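To begin, one chain is listed below as structure tokens, in the form predicted alone.
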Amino acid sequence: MRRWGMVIDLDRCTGCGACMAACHQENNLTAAGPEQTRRDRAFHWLKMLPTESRLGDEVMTRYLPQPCFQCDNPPCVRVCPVHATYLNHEGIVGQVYARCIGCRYCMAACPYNAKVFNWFEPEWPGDMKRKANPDVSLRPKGVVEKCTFCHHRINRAKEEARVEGRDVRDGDVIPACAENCPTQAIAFGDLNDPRSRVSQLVSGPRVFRLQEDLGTEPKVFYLAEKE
């Protein structure tokens, strides 16, 4: 059985935000407009969440990309009181809309806080609409809604091997984020697989996960700068 899981080399990593551009234009994100974002409604699937580091008398301001961590132990799901977010067989914590009854219990228990809540009915100003990718479903106002892992692309490459007669391949799912970061620092792949790519980059000495004091075994991983 595969478990997906994400990999993000920080040495590699410069910050420059193109992962949440990506994410945002290939899951039909709507823009928020002036008067949501000054309601502090606007909102992402992947955040770049800052971070502080000392050295010496100098004190460093990075950027992480944070996407939802797809936890092997998801609070989220446990607190759902009409069961519209789960833990599939593949380790991707999923969203069911039209059972999400917005009651944003899930987004109180993720200490991450990965998921957003739709305040709003999405807009598509001119024919953008129409640019929409047709393989994400545009969610209602009222609803929460979450990082995915890009999980149609996953059900396109495992089709694609179907067809194919073979077996999906490491390499053959890329989520936009990773797709589209310009110093390739994002992996992805199946962590049950020894030979895949982030299994390799996990077994590394480099290797953390934020807050693994919590429990909640997300399966994003990050690689520390090298000194």
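Whichever C-alpha set is largest while still superposing within 1.5 Å between the two forms counts as the rigid core. Positions refer to the first chain, counted from 1. Quantities reported herein were computed from a predicted structural model and do not represent experimental measurements. Compared with the form predicted in complex with the partner chain:
- For E164, a C-alpha deviation below 2 angstroms is recorded between these two forms after rigid-core alignment.
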Contents of the next structure:
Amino acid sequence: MRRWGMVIDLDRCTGCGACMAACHQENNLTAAGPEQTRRDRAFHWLKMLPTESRLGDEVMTRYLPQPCFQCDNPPCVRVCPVHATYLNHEGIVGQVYARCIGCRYCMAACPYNAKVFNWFEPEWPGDMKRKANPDVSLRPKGVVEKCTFCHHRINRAKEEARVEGRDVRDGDVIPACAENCPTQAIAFGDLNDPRSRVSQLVSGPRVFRLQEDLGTEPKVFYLAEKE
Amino acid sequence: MRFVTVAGVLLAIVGTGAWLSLLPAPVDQPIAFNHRVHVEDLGADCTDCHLYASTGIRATIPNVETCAVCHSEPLGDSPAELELARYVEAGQTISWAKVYWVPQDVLFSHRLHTSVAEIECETCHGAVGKRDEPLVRSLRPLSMDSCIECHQEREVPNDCIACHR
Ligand code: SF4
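Moving on from the form predicted alone, kindly provide the form predicted in complex with the partner chain as a structure.
Okay, now the whole complex, with that chain kicking things off.
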């Protein structure tokens, strides 16, 4: 059984935001606009968290891209009263918009703030809506949404492999953020395959995960020089 | 006795009405297209006109260019043929009304079901190839129940996000 995971190398990340832009475009996200952003309703599935670290006298700002971690033990799933969010057999935490009743329990339960809520009927300027990605739905007002590791791309890769009568290979699935990253800081693949790139990266010494003590078991791993 | 008969007839009328009201409203089609002539008499495959039904995620409803492959000149003098000839000559889009559709949040891959799983078009679409008239409503209801039933019968996974995009 596959277990999809992501590895983000923070020493390569320049905080340029190309991953966020790609995610927005790929997943038909709406723009919250300045007014809503001021009210803390910014709309991102992939956030860029600034962190400050000191190197002697110098203060250095570094950035940490944060998608949904697709936790192996996801608190968001446990609290959903209607099974709109669930952990699938390949480790993706799915979000079924047609089931979501907008109660936002999952948002309260997620320790990483990975989910966002559609407060308004989504709007796209000009003819942007007609340029929407047809593989991803246009979410209506009143539902919670989040990153699913571009699960439509996973499905597409699996389908193409089946048409060609073979297995999905390492590197077949590239989420939009990873594809658009100019420094190739994001790797994606099957954590259960010992030969995959992500498996090799997570067995190195620079690995850590966010708030591991919570026991959520995120499947997004970060790489950084140890202080 | 008489009362029982009248009541029975009334019930039947009301019942039929209620049942009909559950069906999708019939649509108007621009040309009286005959599926049977193309499929049964001439041996065409569904995918000859409904392009990408075996190679793509979405199948197409044929536009005038596809018809013009065979009908560049009128092939008879039926009213439907003459109507088609007019469209072909003007190069005008034929606005066929769609009768099979799934909700916006559902992604259905034709290729996966036809080419990989080798399911016949009729399984979901009904015996369209035997119809003399164009479809004004779907012959089979497409519902999540029917998808799930089929998936259970064939023992294929029912993972929500495999279909709900
Ligand atoms: S990061 Fe948050 S939203 Fe994503 S699986 Fe974990 S708890 Fe759920």
